[in-house]
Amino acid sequence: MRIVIIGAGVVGVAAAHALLAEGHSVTFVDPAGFGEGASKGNAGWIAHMDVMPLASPKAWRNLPRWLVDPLGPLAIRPGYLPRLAPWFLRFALASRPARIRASIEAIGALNCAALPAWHRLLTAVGEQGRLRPSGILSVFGSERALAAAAPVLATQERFGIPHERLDRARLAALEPALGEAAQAGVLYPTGCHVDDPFGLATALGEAALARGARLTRGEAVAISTAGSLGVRLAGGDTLPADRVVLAAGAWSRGLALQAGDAVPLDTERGYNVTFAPGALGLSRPVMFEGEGFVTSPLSGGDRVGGAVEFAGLAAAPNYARVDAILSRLARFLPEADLAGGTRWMGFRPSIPDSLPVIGPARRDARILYAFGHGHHGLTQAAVTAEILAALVAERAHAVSAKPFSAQRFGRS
């Protein structure tokens, strides 16, 4: 079949080989090229074993702290908040027992499959080399705070992932960069991450191309479904279609609401900064638990990055808060240089409940979505992509598309 791609990120071009892979045709649409949105300064980890939503009661304990700190890990601009209403009453809904019960069950069926999905479609194209499996560090400011992370490393065990608890001594031994803020740890030995996110992406949208594939600079303004199927860009032009993947990120609300599914996307815009490789003396991985961001040792330099401020597509960014996430970083690696760095902010695409959006458009099955992941749109692309290969051929996957289905949130 012939099929469009509109988004050319790290789940677009995945999506092309698994379809490449089975004998279709394939053109993605993109107005900036391959890797060029979220996948272009992401923090590069195949976060398998994260199987936690982020709208929980622990989340709501801590939204009032804080809000109250324009720069701390979560912010909302004030002139956003009545946009925001609605997803937040979405976020809240997401939150409830039942619910986040049923979030952790699709998140770890997902996750699960995720790192045997890459190492298939990686091993496919000769990019193997491209994963470092180094394992990754959670790291906690007390034994009082490890403490209480029980119950998500039960819920981990339960899912097979296995993890290691360290103490003070523990934690120095294997990373000698943490000064003495770092109490406490968890090693996730079959974590991993890539060596660069945007080289991932972007080595994967070639690949495609040599396979056939072809890429269409421009912006998709609508997907035509009178009659045959279509594209169409915002010059006029329109690329027929037998199927359309919309896998735009951020960006894919508006198209999606055309086919007939008001899905609550919205943006979570994440920052970081990208250092000298080997400026902060760490050899994995490592999310700072309570402080709302991770570091990443990448082959282009160390990466510093998270929080989540909530402003829409158009508003400048504040780099300010990259500033804020230095000076709580510098408390853990006392000894590091964190002057200059190159700055970044991204757009996460965003859903309430944590759980992507997979599958066909209520008016048109012809239509299949592929966004909303979320802080996983790298971890879970690769597996994504192998679910979208098995809609079109309709067979069955391993993986269940229904609790990623569009229509869980009601008619537009």
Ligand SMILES: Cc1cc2nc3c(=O)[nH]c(=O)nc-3n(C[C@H](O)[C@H](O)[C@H](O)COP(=O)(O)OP(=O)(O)OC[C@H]3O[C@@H](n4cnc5c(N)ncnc54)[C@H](O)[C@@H]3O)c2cc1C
Given for the second form:
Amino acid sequence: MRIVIIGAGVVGVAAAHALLAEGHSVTFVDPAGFGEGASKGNAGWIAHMDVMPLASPKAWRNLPRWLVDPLGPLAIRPGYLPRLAPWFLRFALASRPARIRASIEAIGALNCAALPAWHRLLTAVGEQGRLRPSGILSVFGSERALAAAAPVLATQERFGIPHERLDRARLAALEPALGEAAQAGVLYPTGCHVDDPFGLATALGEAALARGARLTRGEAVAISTAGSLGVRLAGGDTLPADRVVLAAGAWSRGLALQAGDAVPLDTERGYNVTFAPGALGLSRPVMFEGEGFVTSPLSGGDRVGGAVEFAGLAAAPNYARVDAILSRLARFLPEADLAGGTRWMGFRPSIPDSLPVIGPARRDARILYAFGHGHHGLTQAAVTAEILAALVAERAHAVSAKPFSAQRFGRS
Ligand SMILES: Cc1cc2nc3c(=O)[nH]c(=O)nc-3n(C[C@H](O)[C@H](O)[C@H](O)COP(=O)(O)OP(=O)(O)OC[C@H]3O[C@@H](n4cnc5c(N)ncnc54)[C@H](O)[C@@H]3O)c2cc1C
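Given the form predicted on its own, corresponding form predicted in complex with the ligand:
Below: every chain and molecule of the assembly, starting with the one above.
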């Protein structure tokens, strides 16, 4: 089949390989080229242990504290509040215990398949050296904070994700750069990260071109379904297709609406700063629990990032967020020199129940969605690609696509 993929971020390029492997012909449509969206500057984590949705009792407990601090881990720009209201209502609905349980099951199923899918994809294209199996560390400010995380650890255990608890002495032995503010930890030995998220997305894109895919630089403005299927570009041209994959990340809402699905997609803007390699003195990715930021040792440098900001796709970045992250990080890394660095802001494609949207459009099953992966688009890209290829082939996949259907939000 001729398959047009709208969006060449990590989800789009991973999808291309799964479809090329089945003998389809693939054309990417993206005005920016490979990996220039959220996939460019993320933290590089294959965070398969992260099975909890954002909508949770923990988020609601922290929300009042976060909202009074405009530079805290989660912020809403006041002017954006009316636009965000429908998303927030869905977020409240997704926070009910039964919905949280359902979200955990769906995320867990996807995440448990995520790493094996990455191994398969990277091996197929000769890029397996990009995965760094150094484990992932969570750091807590006190033993009490670690004790409070017991239900999360129990849930991860249920999904077969191993962990090791660390007291202050073992934590300091593992990562000597961590100061006294880090009092306890959890090591996830099977956690891993990629060497360079942008390098990965571009390498996968180039490898797809080498396998016969084409890249059309342009903006998709409509998917025509009357008669033959096609993707209309901003310049007026139409690319004919047998199937269309919508993988335009945070920019997918308008095209999904045209295809009959009012998906509550918004963006959680995230920030980071990248220092020289080794600047932080940490040998593996670290999550600072309750602080809303993480660090990653990448090939291009040590990255510190996080924050959730609701301000839409058009507002200018507020890099004071990076300063706020760094002043909190300084407590944990007393010896690190946190001056300088390269700053970046990206648009996480966010759905209120923390589940991506994967599956056919309401009005035309020849249109398939693959967007809305929020904090886990890199983690889940390869397994999403496999699910998509199975849907195109009308074949079952080990991970059911049902919980990720766009139709879970009702009619448009
Ligand atoms: C600070 C930060 C840290 C993160 N850390 C991690 C992490 O460690 N691990 C993890 O798993 N995830 C992480 N994420 C999330 C992850 O980056 C995203 O979920 C993922 O990159 C989304 O990929 P995507 O391909 O769906 O979207 P994108 O990478 O945003 O790509 C979408 C593409 O669609 C194109 N596009 C948009 N509109 C159109 C149109 N009309 N026509 C054609 N093309 C269009 C854009 O140009 C873009 O190239 C992080 C995100 C941020 C912001």
